[in-house]
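A single chain, nothing else alongside it, follows as C-alpha cells in the form predicted on its own.
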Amino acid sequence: MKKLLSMLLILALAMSAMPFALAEGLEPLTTDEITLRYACWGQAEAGEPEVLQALIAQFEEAHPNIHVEFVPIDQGTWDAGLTNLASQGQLPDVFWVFSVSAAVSNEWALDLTEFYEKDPDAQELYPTMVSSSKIGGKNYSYPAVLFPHMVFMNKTLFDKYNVDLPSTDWTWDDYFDLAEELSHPEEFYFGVSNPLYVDLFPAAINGNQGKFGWDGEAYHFDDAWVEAVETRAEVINNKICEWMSAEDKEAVLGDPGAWPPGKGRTAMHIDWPWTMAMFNTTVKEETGCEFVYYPLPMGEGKGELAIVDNGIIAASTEHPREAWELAKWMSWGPMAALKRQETYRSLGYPVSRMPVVSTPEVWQDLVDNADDTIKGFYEAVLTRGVNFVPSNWPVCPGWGEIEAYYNSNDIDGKILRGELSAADVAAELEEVANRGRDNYLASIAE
C-alpha cells in the first residue's frame, strides 16, 4: 500500500509539469529534442552517485525528449571550475553554488522569481526557503536539500543520571533545564555543547529569520541575537556547555585534540544529519553510548535554522523553462525528495540530505522506513508545525563585510569574556550589516 501511495504521489506531481500547468501560468515545455547540463557536488559521498543517476533516470523517463548531461567538477575546486566554465561560455543549465550572492555578482543566475510566483509546485516549499532567499527583491536560487539541526541525545547520560528523555514536542525552557540537571563538569561530564544560539535563536523566537535577523531584506540584531549571545556565554561560564581546554582534554581523554561530544560527555550535542552515521558507528563502539536523535527544541517562532544547499540556472542557458523543471526534479521537488529517500534506503544508507518541501507525503515517508532512534524527529516534522529557515549566509546581500566585522571584533569572544555588552554593541552591528547589504546591492545595479 505505502508503494503504491508513492507512485500515485509521483503520477500527480508529474502531471503538474506537464502542458495543462499553463492554467496556472506556466510556460509549456519543449516537445523538441534537448540537452540539458546539470553540475551538483557530494558525489564521493556513498550512495550520492546512485541517487543522482535515479533521479536523472527519472526525469528522463517523465520528459523523453530532455537528455541530461551530468558535469563532473571537483568539489575541492568547485568555485574556480564554474569560473573556468564561465570563461569558456559552458556554464552548464544548472548548477550548484556555495554563494548565491558571488553567483548574482558574476551575472551567472538568472532571475527565478516569476517561476516561483507561477509553479503550484513551488507552494510546497517551506515560505522562508523563498521569502529568506531574495536579493534584492528577487529569487536567483533555489534550495536543493536539507541539512536539519538535530540534537544528539546521549541516553547512556540520560540514564546515568536517572533523567527522563522529554518529550519530541519539547522548548528551549526545557532545554535548558535538562542542561542544568544533567551537567556534572567536576566529573567532566556536560549537559550541552556546541551552543549555536547566535544562529538559531533568530529563527526560532521570530520565525523567519536566519543568523543576525536576516529575513530576506534586511539583517535584525533584536533582543533575539542579545538573548542568544547572553546565552551562550552564561551556559559555557557556568560549564553547563562543554569548553573543555586542551590541558583538560589530555589529562581526561588522554588527548589534547579531542572531541568530548564523541567522547561521551555531552548529554545534549546540536549537530546535523551528517555526523549521524559515525556516531552510530565509531562513536557508539569507542564509548558504549546509546544516541538517540531529536529536533531542535521549538521556539515561539516555530522556526528551524537548517543548513541548504543552493542551486541556480544560468543566465545564459537557452532553456531556461525545462531547466527549471530539471531543478526542480533533482532536487527542490517533492518527486525528487522521494526518489533520492528510496534509493538511499535501497542501498543500506540512511537519509542524510532531507527535503525542502513541507508535502507530507514526503515526510511520512520518512516516518514510515525510519529506525526508533530518528522516527520521532520525522515524526515532530510532521506534527509540530515547523518552518524551516534555510542557512542565509551563502544567499546575503553584503555577508561578507557583516561577519568579517563581527569576527575581526571577536564579538561572541568580548562577551563570553564580560568585556562587551551585547545590548551596547547591538545598533553597531546592524547598521554594519545593513550598509554592506546596501553596499551589495548597489555593485549589482550598476
Given for the second form:
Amino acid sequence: MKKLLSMLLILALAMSAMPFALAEGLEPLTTDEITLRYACWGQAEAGEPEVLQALIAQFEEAHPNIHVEFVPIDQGTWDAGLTNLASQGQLPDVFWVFSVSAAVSNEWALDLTEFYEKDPDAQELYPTMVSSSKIGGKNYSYPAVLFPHMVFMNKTLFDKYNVDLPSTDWTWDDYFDLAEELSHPEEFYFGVSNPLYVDLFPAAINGNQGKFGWDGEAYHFDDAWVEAVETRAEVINNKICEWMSAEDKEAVLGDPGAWPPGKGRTAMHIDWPWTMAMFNTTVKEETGCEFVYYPLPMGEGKGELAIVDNGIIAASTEHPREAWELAKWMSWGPMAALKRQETYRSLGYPVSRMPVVSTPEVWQDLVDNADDTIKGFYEAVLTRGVNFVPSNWPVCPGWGEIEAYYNSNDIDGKILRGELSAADVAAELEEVANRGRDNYLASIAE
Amino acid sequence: MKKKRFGLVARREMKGYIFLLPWLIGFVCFFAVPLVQSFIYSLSNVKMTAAGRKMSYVGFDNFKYLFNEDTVFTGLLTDFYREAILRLAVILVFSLVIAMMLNHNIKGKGVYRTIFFLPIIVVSGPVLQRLMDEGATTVPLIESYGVSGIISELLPASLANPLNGLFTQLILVLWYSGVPILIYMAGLQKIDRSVYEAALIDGAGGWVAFWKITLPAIQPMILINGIYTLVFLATSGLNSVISEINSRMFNTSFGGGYGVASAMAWVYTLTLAVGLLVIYLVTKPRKATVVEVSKTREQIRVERLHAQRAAARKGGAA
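Rather than the form predicted on its own that you just supplied, could I have the structure of the form predicted together with the partner chain?
Up next: the whole complex, starting with the chain shown before.
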C-alpha cells in the first residue's frame, strides 16, 4: 500500500511538473561572450532611435555577455539591402522584414515553432498573432509592434448634430446607426470614411481571421467577406461614407485633391495611431474640430485587425536561442513594451507603436499615462477582451496571387457599381486564393 | 635587334583607344557582365539565401511562367505600350510645334528655350512622383468639365484608359519634350533659308513649305526623337513595368526572384527593340526622288527665244 501511495505521489508530482517542464524547455543561454546583429526600420521617426538605444541597453544589462550590434539599412531600399547582405552571407541575426513569405521563400528565416511552444513569455502574445502567422504549419516570424485601427471621432460634428458620443464598448451596429444619424450629404458632412470593412470584418465576425479570411491555414471568402464588401458598397452608394468627387472637393473645399476627413467632414474616420499627431495639431488648428480616439466597434468574434510589423531570426544565425531572446527583448516581450512606453513618455512623445502582448500590466501602464483623448481606447482594449488579429498580408502564403487577381478584376469596384454579386464570386475567389497558397507551399517545399 | 616603331596612324589610333578605354572598361564591368548574368539568371531559379546565392537551371520555365501563369506582367506591358504610343505622338508633335516657334526671330528666344528645357534638368524621379501625388501634372479643367467621364463613356475601356491616363498626366508629357525640342531645333537651323525663299517665289505658302521642305528635311530628327522618347519613357523611374521588375527581384513568394525578374527584363528589352524597329521603319528618311516637272508655256517660250538668239549669233558670225 505504501509503495502504491509513493508511486501515486511521484506520478502526481511528475504530472504537476509537466507544464512547467514544457514551458521551461528552452535551453539555457550561452555564457560565452558573443555578438548579435540586429536590424529594424523606423529610425528616422521621432523617438525611435532613443527607444532602440534604451532597448539595447536593457538587453545588454540583463545579458552582460551578449553584445548587440545594430545594422543600419536604408528603409527605402530595405529588401535590396537585405538581399545584398544575404548574397554575402552577412544577414543580421535578428531583423524585420516587410514580407515574411518572401523571407521564407528565400530561405532567410529560421523555424521558430519550437520557441513559441517552449517559451512561457510567448503565452502573453495575442493568440491569433501566433495562429494566423503560420506558413505550412510553422511559425517563421515574430510580431514586433502593433498599430491598431482606431476610430477618430469628430466630437465637434457630434455636437453640431446633437448626437451623444457612444460608449467605447460599442458594436458595429452602433457604428452604422450613428453613421446614418450623422450623415448630411447635402451639406457634405458624412458619417464615416475609410470603409475598410473588407479588411476588418473577418476578424470582427469570425474572431481569428485576417483579410480574405486567412486563419493560418486557408483563405475563407465566407459570409463575413460578403457582408463586408456589400456593406462597403451600401454606405458609399447611400452617401453615408465620404466618397467625394474631385469636382465636389473643389467646389466645397476649394481643392480637388483635398482630404475630407482632414477637413473635419467626417464624424467617424478609421485610421491608425500614426495619424493622431496630425489630427491633434494641423487638423485641429485648421478646422477647429475636437477629436477623441475610439477602439473599433466590437463584432461577435471579438477580433480586431491591427497592422503588425514582423521580424525573423536568420536561418544562418549561430546563436538561435540567444537571437530569440534578443527578438523578445527588442520588440514583442512585455519588458520591451514597457521600456518603449517609458522612453516615449520621457521624451514627451505619444506612444504610436503598441504592444503585441495582452499582458494587463503593459496596457495598464498605457491607461495610467494616457490623456483624456485616448484613455478610453486603452481602457477598452484592457476591459473588452479584444483579440488583436495581425495584418496578414506580409505572412500569408500566396497573398500576391489573390491580391493581384482581386485588384486586376476590380472586385470591390464592380460590387460597388452593382456589376457583380459578392455571393456569386466568393467561391471563385476562395479557390484562386487557396490555389495561390498551394503554389507557394509547393514552391518552398522544392 | 631593330626596334619596331609605330607609324603615325597607328599612334593616333592608339590615342583614340586610350581615350575610349575608360568607357570600354565601364561597359564590360557594369553593362556587359550584368547583361550576360541577367540572361543566365533568366534561365535559372535564383535565390539569395541566408547562406549565399543558390541557382538551378530551369530552361525557359521563367519565360513560360510570364506568359502562361503570371497575372500582372503582360497586362503592365500592354498598358505601357498603349500609353507610350499616345505619348510618343503627343511629344513628337508638341515638341515640333514649339521648336518651329522658337526657330523664329522672337525676343527672349533664349529665355523660352531655357524654360522648355528646364524640367528635364530640375525634375528627377522622386520630385516628379511628388508632383504627381500633389496633382500638379494634371490639367484641372479636364477633371472639372468631366472630360474623363465623356471619354470613358464614348470609347471602349482599352482605349479610354490610356487616353484618360494621357490627359491626367498631360503636363508631365509636355515636360518630357525638352530634349526633342532641342533636337528639332538643330535640324530646323540646318535648313537653308534660300530654299524657303525660292519656294515663296514659286508661290508656295507656309503650309506647303512645311510639308514639302521642313518635314522632309527634319525626317532624321523625327527618327532620333522617336527613338529617344521611347527609350526615355521605357526607362523612366515612374514606369510601372520597371517598378514591377524591381519588386519581383526581391519578392520570391509571388512568382518572383531574380530568375523571373530577369526574364521580365529580357522580354521587356526585346519588345522595346521591336518598338524601336517599328519607329525606324515608319520614320526613316526616304530616298530623294527626281520628279519630272512638265515645262510651263513661259519656260518653253523663253527656251525658244534663247535658241533663236543663239542661232542668230551663229549666223551673224558666219
